[in-house]
Amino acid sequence: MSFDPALIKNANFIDGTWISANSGETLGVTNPATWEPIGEVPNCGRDETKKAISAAHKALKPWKKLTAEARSEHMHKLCDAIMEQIADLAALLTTEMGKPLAEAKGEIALGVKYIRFYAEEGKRVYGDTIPSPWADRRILVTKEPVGVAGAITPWNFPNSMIARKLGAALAAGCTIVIKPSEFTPYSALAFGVMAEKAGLPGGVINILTGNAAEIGAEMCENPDLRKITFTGSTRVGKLLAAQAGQHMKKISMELGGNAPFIVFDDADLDKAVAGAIASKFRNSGQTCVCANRIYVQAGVYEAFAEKLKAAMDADLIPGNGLETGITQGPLINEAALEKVDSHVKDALEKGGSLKAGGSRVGSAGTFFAPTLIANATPDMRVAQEETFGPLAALFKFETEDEIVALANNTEYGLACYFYTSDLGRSFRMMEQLEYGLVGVNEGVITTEVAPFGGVKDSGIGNEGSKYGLDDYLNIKYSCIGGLGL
């Protein structure tokens, strides 16, 4: 094992202490890149998201109580529990999910930064006094933690899509239950085990595995739970929206996408490939912002080919992500595979013209070759569907009203890309194209100081800086009267 065996923890973490599930039953966990088992986690359900949220119930008042600054210093000190541990807890993710270790590494960072960012904004809750129309009346609004928050988070990118939830809800005043994905349970188990170094009040942080219908059923039912945050598919995410929407709980939902990337035929190529090769093949192509369709402009459509074949071909190693020099890790399961593979077959059948991958490679892992498939039209599943893997499909654009259409036409609205030297251009397209997201001329754009969410099916609210703490405080209104002014 190449990481310290006492982060693999086979309970979960309800009010500072480690529990199984009541019954007994229990969740296998395997190593997509070479499907040897890791452990099994509990099988929780209704009883013991009960019993978690009770937790975090108890744990609120003394929580919200603490000043801004008692809470940033619990923060901080799990941050740096987690930095004394990267090189391990990256091997972890890397394990359970596959993602190469320089990623897992970036990624475990990256949570990091987004909870020390709200240990420090959390400070910043400012409210206001508002200009009385009464003489002898004074207004004032403040904001409040919205209470106890429910958080059910995806498996591509394990401990980074806790970390930006735990982080405002912490820093907002809100204690938390987090429900993680069944295929990665125990980058999110990790957090206890972070929480336990760093001193963390029991109950502040809990987290437990098993059944997602009745869990999250429980968070949206449950009273004393005020708020669901949910990151993973629009279909689900739905679903959550309504069972909660009937006890009226504060939801934030970043969910499906399916991301244009735009090279107009004035960009600087070598950069626009870059910038595709980053935004579409990072974590394998599973991320709810990469590139789902890339479009090229007619007059570069040929050469922009050829440069992303050749960086493609030079750049992208699949195998085991704990490997050296490994920049592809295996899909998470053999249902991602089929659906690339499906997509795949789909575009050729369709008249796709395939120039790199294509296929499965070898017989143990879930590993998809990275593919190149041009001539690719509206009409393919690649086109209206978030493939969640390593395939790049090239469409051809002649103008930008056309682009602009072509980009817009989906029910999603996460992210979107475009490549472009023209200035004006560039403000046109920012504000046409109908997404939470906008990269121009760069095709990562994360960051913990920047909002994160989408529109349109693609979900509600935000993620990262001041915009994302708003989501987990209430606004209060108190008029004070009797003042005899």
Ligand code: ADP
Contents of the next structure:
Amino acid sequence: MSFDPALIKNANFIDGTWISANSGETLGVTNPATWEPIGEVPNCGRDETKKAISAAHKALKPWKKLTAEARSEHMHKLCDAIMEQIADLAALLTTEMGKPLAEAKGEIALGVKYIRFYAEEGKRVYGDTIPSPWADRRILVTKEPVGVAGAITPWNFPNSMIARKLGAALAAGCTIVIKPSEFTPYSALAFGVMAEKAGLPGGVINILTGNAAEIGAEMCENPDLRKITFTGSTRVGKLLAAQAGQHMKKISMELGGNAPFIVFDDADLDKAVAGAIASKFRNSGQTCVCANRIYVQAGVYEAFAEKLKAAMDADLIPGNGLETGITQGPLINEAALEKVDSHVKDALEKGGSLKAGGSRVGSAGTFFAPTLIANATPDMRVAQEETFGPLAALFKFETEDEIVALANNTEYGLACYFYTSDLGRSFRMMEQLEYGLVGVNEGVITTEVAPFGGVKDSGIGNEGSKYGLDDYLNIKYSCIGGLGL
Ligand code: ADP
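Just the form predicted on its own so far, so send over the form predicted in complex with the named molecule.
Everything in the complex follows now, all chains and molecules, and the chain you saw is the first one.
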């Protein structure tokens, strides 16, 4: 094993102790690069979720009572513990998820930045005093933690999707129950190991694995949990939002995308190519902000296609992410690979022309060759659905009006990107694109200091920045009378 074996926790972290499922049942976890088993985590359900929520609820009062500074100190200690073992944690993440080691390290470092940012931002949860319409009363507005938060997270960023929820929740004064993806539970459970090392009070962070539908339903129904924060598919997000709505719980939803990546004739083509490589192929195309539809204006279409192919040949090296020089890890599982394969086949049947890749690589592991298809058209599945894999499809367009309509013609609204050297056009595009995140001449824009969130079917709420904290706070208005003024 290329990491500290103590990080493999085949147990769940509830109330500061490690437990098994009541049934004793487990779920197997495998390495997507080698298909070797890694371990077995508890298959928990309703009862264990009740227990975790009750532990978080018990821990809420003392945690909320701490000063923001005291909570901040705990959070920085948690970050120190993570940074001390970042090499081990990155190797663990790569082993269960597949991404190249350098990306895994980058992800964990970014997760720490989110937690540290919120450790400080928690000290700035300001309220208001509002000029009173009554001479003898005063108006005070304060912000309070919503209560216990339930977090359900995906496999594509097994660390940072948790870190950014946990950071905001803990800073706001909430405690948390986390259910990670069944494909990447160990990076989540490692937060328990780190919390123990950092001496966090028991019950502040609880992590459980198992039956997603049961755990999600209990989170939505249990009155002691007041907030659901979810990152994952639009399908599951809508299901959870509907369930949470029955109990009027606050929700944050970071869901799917179908990002357009637009290159105008006046763009710096080399920068656009570098941006396309980073946006399309990071994490082997498995991010919700990955470019999904690459639109290139007619005047530079051929030149861009050639340059992109050359960059793909030079930069994209598939293989086991633990090995040096690898930039493209495996897809998370067979179903993910089949989806990419079906998008490729569909595009080729509908007139697309294959310029690179096009099929699976190797006989073990779920590797798919970085693929480039030109002459893509709106009737193809890749135009309509999120591929979530290493397929770059190039569409040709002529005018600005046409591209705005094409880019917005989707139920999604998470990330979009465009490249141009015209300032006026930049503003026209920024203002017309119906997306929560806009990259202007940039292909990777995530940072803890900026808000991250989608519109339309891509979700509700924001993570990161000062805005992300609001999702874990309630506003309270107190009217103070009887002052004898
Ligand atoms: P992906 O397609 O990226 O795996 P999912 O939305 O299926 O996205 O998974 C994201 C997270 O949602 C995972 O932790 C998964 O276990 C969880 N999940 C899946 N189905 C449900 C459900 N019915 N209720 C609650 N959580 C669910």
